[in-house]
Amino acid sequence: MACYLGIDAGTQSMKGVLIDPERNFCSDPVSVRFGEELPQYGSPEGFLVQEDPLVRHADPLMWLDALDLLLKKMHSSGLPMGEVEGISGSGQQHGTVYWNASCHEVLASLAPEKTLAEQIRPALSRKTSPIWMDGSTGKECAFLRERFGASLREITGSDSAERFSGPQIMKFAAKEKACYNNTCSISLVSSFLASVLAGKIMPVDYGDGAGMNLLDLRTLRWNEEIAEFTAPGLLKKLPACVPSRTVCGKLSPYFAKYGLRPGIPLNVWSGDNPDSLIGCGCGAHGSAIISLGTSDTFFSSIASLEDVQGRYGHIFGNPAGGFMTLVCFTNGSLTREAIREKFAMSREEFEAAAAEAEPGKITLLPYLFPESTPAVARPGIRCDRNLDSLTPPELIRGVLEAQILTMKYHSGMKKKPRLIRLTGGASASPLLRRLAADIFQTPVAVGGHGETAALGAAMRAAESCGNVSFELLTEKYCSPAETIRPDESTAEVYERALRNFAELIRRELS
């Protein structure tokens, strides 16, 4: 039987999932919590504590120890590691790892009696890795914005972003010139771990590569002008960027000690967002994901760059082909919880109160905290009427409707999605499920695998290494527990609400 292994290297943990499509098998996820199980790295939240709160770095050796421990756990748990016929993975996007010239020899000669960390340590030109949480590159982002203006978004799919790899590399090259000059290759978190598995420097896929402010989405090649402006000689330090289904390596003999067969084909790894798109079953064009977490996030799958419009968010490569959009909204569950606590309500009372209010009656902007989409530094709820005149049910429903309306308004999709998958902690809310279906006038599916990035990586391994179609894999592993159909009688109400919402945005944020 053929099994496929998916690994997800997240911010706080590393997880593995094994699937066998022929037997409809999917293992329970196996995980390694960095803070709890690798305390020697002093990273209880997955990153090193720094004096400057804007600096967020992690020790890449921690990820190597986690990989060793994860595979050891999976092997000792009795999972059929010897039946694995392909491996792929997911890494937290934007983080960078820096190799020196000894990396090729070190990777090619890994000894199984030693750990990965102790062997690879001498091959790194930089001790720590900036990750997606790093907010210390504001100056570098300003340089890129000043030099390229709006064309940076047109070329790379994103405005210059502090957490992105390009500004991180620019800062490193300027502040630590000797270390930068001693760097022969730069990996993302995803391609770093793929390189360790393969025993050679692995390429970057279009999904993760697009999160660097360096990839030209029109040509799917590194943009020479942006790269050279970012850091001198950077193009020579970047690995190739390839399609997400590329099989470009074979498993190093080092990993035989975990029951894996040397020479297993390796699919290029991707970022956690593209892999989650696959693991949620939304790789097909026209699908979308709403993740209701601390922040709310809207993902969508599109066939071409012409299928998206708007000023906000990011465009990455879709592992199933084409592209995906991602827009993040700061005022997610933090705002919902703050309003609930304001009225001292239980979650059940909160839902019941909102259900009492008239649909689409209140128009407001739910910026209880500084917002990222659109950029609003001064928090505060803006409303089309006096806030003090609203009843608690009206305010609660107004906030919840506004959170879904802002996703629709800023989604960038020219056509409404044919299906929305709802994930995240607040997806348990029956009212939010109903609002998403009615405001988008699209079926909303809930339920599925809890570890979508690891599952998506395993599905990508099965597709690229085993020629199992994404359509079949989605049917096997991504079937929803429940689907909420839109109430067509509310379509006109929420079309009017969207127009009112758009007018309030233009008036208040002009």
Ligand code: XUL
Second form
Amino acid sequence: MACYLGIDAGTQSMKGVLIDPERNFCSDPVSVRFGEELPQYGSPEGFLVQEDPLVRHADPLMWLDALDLLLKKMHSSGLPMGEVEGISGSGQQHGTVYWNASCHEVLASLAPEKTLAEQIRPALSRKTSPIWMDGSTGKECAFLRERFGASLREITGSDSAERFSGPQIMKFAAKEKACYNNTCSISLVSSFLASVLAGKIMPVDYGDGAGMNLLDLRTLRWNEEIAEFTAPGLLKKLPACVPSRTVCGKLSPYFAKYGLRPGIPLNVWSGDNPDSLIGCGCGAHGSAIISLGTSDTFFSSIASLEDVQGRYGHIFGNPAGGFMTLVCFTNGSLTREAIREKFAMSREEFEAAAAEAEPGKITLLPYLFPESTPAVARPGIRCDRNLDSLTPPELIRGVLEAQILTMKYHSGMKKKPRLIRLTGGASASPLLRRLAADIFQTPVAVGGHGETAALGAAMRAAESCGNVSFELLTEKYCSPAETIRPDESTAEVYERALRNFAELIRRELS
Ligand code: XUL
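Please could you give me the other form, the form predicted together with ligand XUL, since above is the form predicted on its own?
After this comes the whole thing, all chains and molecules, with the earlier chain placed first.
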């Protein structure tokens, strides 16, 4: 029997999933919640409480304690750790960890009687790690934009973004010169944990590497000019960037205490979004995912960089080959819930009210909060008619339709996706399922595994370390519970609604 382990190092917790494709087995996820189980790190939400709300850092030692605890829990729960034949993982994207020159020796000689955190602490050149929620690098982003203009997006797949690793490294190198000079290697959250498992510095993959504003997606190599502009000597501190299916290490003997066999192959880790793409069964080109959470996200696999147009969102490597797009919309559940509360409705009443209104009638921009896509600093709902004249059903339906229309408009996809997978809390809404199917005129699949990033990592471990095809793994682990077919009779209404939406955007936000 061959099992494969997938670990997801998220913002608030670390999760592990074990699969055995031959037996069609997938374990229940085992998890460690940072806030509750590691309270000594003072990070109830997974990051340190800091005065400046734009600064969001986490203690990387917390992730190490979480890894020790996660593997201990998995081992003691009776999972067949001795049968694991390969490990992979995913990390929250963009966060960075900084190593000093002692890292090689420290990583190569981890002693099982001590914890990871106590042994690795002296090998770090920076105590804390900026994570993806950090928005404090506006100045650095402006420097990059001024120097590289639109070519930054053409080269790296993204405009400079505050949370991306490059601007974060630029800020660190300028503000803490001595610590930066003392840094010999920089890892992402994903490659940091992979390095600990391997007992050596591990590369990053194209999926997570593309979230740094440093990787040239056309050549799949670090861009020397951007790296040198970001921080002096940075190129030497970056690990290799490799395809996501690369097996590039063997498990350190340290982990034998959790029942794992030292020497088993390790696959390069990726980011949580690229791994979710795999775990949702959407690695094949042409399928897309809509994740309806606090904020909404649209991501989709594409074969080549030419498959997208427009200037929104990001392009990352797709672990199954090619690329993926990712666009984030801040006004997701935050906005849905605020409107539901405004009318003091239950979820059922909210859905029923929206169903009463005529489809595609109201055109509005649903920006109750400042929006990232498109950039809207001054929030407020803009409508093509007097907002006060709308009935509650019209307003509710207008907002929900606009949330899906904005995804279609900003996704930049030249071709319609073959299938859309709907995930996230609000994907339970029958109305949002129907709107996604009708507005995109594409079948919408719902249900399936809840921990798509950890599952995706386990599937990548099986593919790269055990030669099990993604096709087979997708068939075994990613079947949806239900598929909603588009109602073709609504196609024209929503095409017109999309044109009206685009016109309102141009008029209001140009
Ligand atoms: C993607 C992003 C987040 C993190 C956190 O660009 O910043 O989705 O990966 O999970």
